[in-house]
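What follows is one chain in structure tokens, specifically the form predicted on its own.
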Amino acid sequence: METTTIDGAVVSDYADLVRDDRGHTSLYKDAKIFDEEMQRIFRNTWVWVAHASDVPTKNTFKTSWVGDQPVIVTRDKAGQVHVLLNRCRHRAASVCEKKKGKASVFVCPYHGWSYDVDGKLRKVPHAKGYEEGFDTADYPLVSLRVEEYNGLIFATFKQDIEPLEEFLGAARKWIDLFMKQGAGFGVKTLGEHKFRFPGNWKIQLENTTDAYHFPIVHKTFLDSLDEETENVFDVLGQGGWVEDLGNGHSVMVMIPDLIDLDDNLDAPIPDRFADLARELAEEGHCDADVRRIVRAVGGTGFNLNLFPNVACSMAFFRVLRPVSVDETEITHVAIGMDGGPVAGNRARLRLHEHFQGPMGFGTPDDAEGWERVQRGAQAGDDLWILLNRGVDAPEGVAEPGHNAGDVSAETGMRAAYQMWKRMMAA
């Protein structure tokens, strides 16, 4: 980029807009960076797009976005997935504006042409109208490259990108470790809902590994807990840590015997478990099943977040997706056993809802907090963000080499805000 002044700062490059312990507020604000975010970050990385589950069968699909281009996730006949841009060749109009569903082809409602779940254009209305030499082999839907992990899918413009695999990285143990809310069943979504903010997208990313804010912003929480599930709640006071992962992506661990489901299976049952252990004992589980159903349901103890777009937090996904420089969509996906019993996602579905739920009691508190960091970046000229909480972690918990916090560090949004640096400046 030229040298030009944004918000009183001259700058020469993108880069100067982010140093080692903070950022700078036109990173919230400024519609020239927005634009330049999604052409340099979301389409020059793998973004996630859907979960295996909402894809299970031949000819499901799901529309999703990369970044602000629409797709539409598919599964074809043969069980491979595909991600396909959500426009007709013919005209631009898109071909699917279903959420998710089945079918075996994509018709474009404005002049007919359809297309398979893999993209091939299928068949055009009165094609004697195109001269000869038209072969419809050259105008399929556009296709993104696709990979997945752990149920997990991604998909990215950049067809020379590194594996998905390598872009994850140390990402992927804890990843193994989310998808053990399974209990030996497997994960599915169980659903979702949307929610509109007027503020920025990296307000919210950097608020997945943000456990400074919790016992301020989520009181009302809090006070609507038992004694003992408020003591499990007590995130600041459990020896956690924020740990930088590489590639943006970082873990927040806010409650250390909850990282491992499969540990300390030995353990009471809470009290809050004991009427779903009881339940689950009367359908004919066995004793080490209910114990690891019941573990399952109460999620684990730490946020993952993978830049630039999805978090596995405690017990859901929570996805952005950029609308201006000054709005964001996310998305809370409730998750659950697939194939486990009822009483275990039924109550799966009741916790989600308590916090993550439109009548929960996080998401309101949340969204105004994002919302009020959006409001007061307008005020003043020339000012930072601030980046530099954060103590050593705890002695021998966070992996050799790699830079790590207390749990109410600021390592998590150093680690997003560097590899923003390192797209923008590329």
Contents of the next structure:
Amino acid sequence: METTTIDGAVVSDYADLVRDDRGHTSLYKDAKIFDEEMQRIFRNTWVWVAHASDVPTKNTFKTSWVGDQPVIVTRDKAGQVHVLLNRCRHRAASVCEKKKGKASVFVCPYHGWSYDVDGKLRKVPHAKGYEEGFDTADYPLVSLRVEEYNGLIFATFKQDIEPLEEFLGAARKWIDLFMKQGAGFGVKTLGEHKFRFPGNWKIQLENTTDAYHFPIVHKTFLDSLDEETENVFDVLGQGGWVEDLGNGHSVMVMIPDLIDLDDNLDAPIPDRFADLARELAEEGHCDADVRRIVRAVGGTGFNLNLFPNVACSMAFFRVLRPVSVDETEITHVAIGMDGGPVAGNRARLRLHEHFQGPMGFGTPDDAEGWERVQRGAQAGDDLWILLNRGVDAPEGVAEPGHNAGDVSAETGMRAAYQMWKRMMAA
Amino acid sequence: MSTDIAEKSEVTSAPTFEEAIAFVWAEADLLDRLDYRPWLKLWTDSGKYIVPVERDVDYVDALNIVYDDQEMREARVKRLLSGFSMSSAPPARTVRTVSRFVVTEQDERSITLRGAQMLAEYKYQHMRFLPADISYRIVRGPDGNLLLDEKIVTLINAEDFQFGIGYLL
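Having seen the form predicted on its own, can you show the form predicted in complex with the partner chain?
After this comes the whole thing, all chains and molecules, with the earlier chain placed first.
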């Protein structure tokens, strides 16, 4: 902390680095701030670790992260989800190096300590070598508190934290709307794109509710669409808005028509989905089902940013993992209908590949832009990052067409940085 | 075009191993020189250009990094050459070699090669190395020239993270 100065004065409280309309450049660059963030934020709040469909049945698991801490997400025989630190209690070796799979036991490869999927230490080889009184009950895998909301699984180190539902607050409504993409079948993860960029994690956090960059950075994506779809993606021109949802969460509505996927089912099916609609009809789905599925396949029209590490972004989950002060890993999780028509999920996959991932028509340009922020922030130690675009909606209540908190306002970023300030203040 | 003679010549002139390798090298050279428009003409109409995330899956029903038909290839090339995509303008410099060829399938119409691609990428002081297993199904087109019917580039770390890739693999 002692290295950071503002206008020549040493900063004594991290809170001084965030003002209502700006954040200090050191937030991107100071390795000490990063270390503090891992403690004060990522060990003190709900952090997204998995979607329920990542661990669909008993004894399934996936490895994940809570900040800089590697964890295993497991589902036990009773269906309960556990989040366990991926570290043997003996001499620290990781007990699982697979991304996902099935396992009824995790055996440390070093000395063979074995753990149940709920973390309990099951057996220690050559136990006679330990003194009397050594109790396996004392050495389970460290277990985090876990809660789930509508398929989103979060974990936290902070045992006495508020319930997840309370933490999510006003964001719950938007999660429920987002999950309508399951078209009544439920939502299932279909695959992941992972990429990194050499820059601070908050640069990505900002981006999820940044409509301002969209027509500029993503011009080549827009140019690759048919005219009808390009009009749909005219995100600045449809009366959208950004809303501060509290606790650092925010939602950016870009396409108001696509807020509720149960609405407007009688509207004409867009040309780009005509083939899919025909295929579904030929498979025997009734007209109402075809319309519902096709509209769900197209995804929602909003980005919901949940502080600090996950977004429900139009048609996918965007998960960030801070690696170091100037490196961040992003996972874009493709989602589809759980048990829904194959043709529909195939269409979802192709849509996801079009924009997302290291060779998508959108992601590489985002990543390049974020890298440029980090590179540019090497200059001007005393300068600030401006977050003053647009004005907030009155009392955070937004409706389509109102004058405040328009879609390109930096309201969502301000919301996230205010939460950062709250959690980082001395 | 639908005469017996054309069909017969197609059937009797499967690409040889040597022809296929020369073709693959010429393709790699085009890509390193960012000469993407002629690259678009190297494909059959139904050709698929695939960069998978996962190995040993049915790519059509899996999430891939790239799963391009001709229409998507054309859109991709347009994007990369537009000058409006900051990840490809300015472009990274790439140098690649393709080797370790073995024939995995051969019939009277096509040859399928498996090989290794070693690609170095350079941009903004970053040097990155992107090794990949690579497979090509190559057929002879109606004019006697060879065409790509399928190209699958499986990065050594396909299921792990990448950095943005603003060029063609």
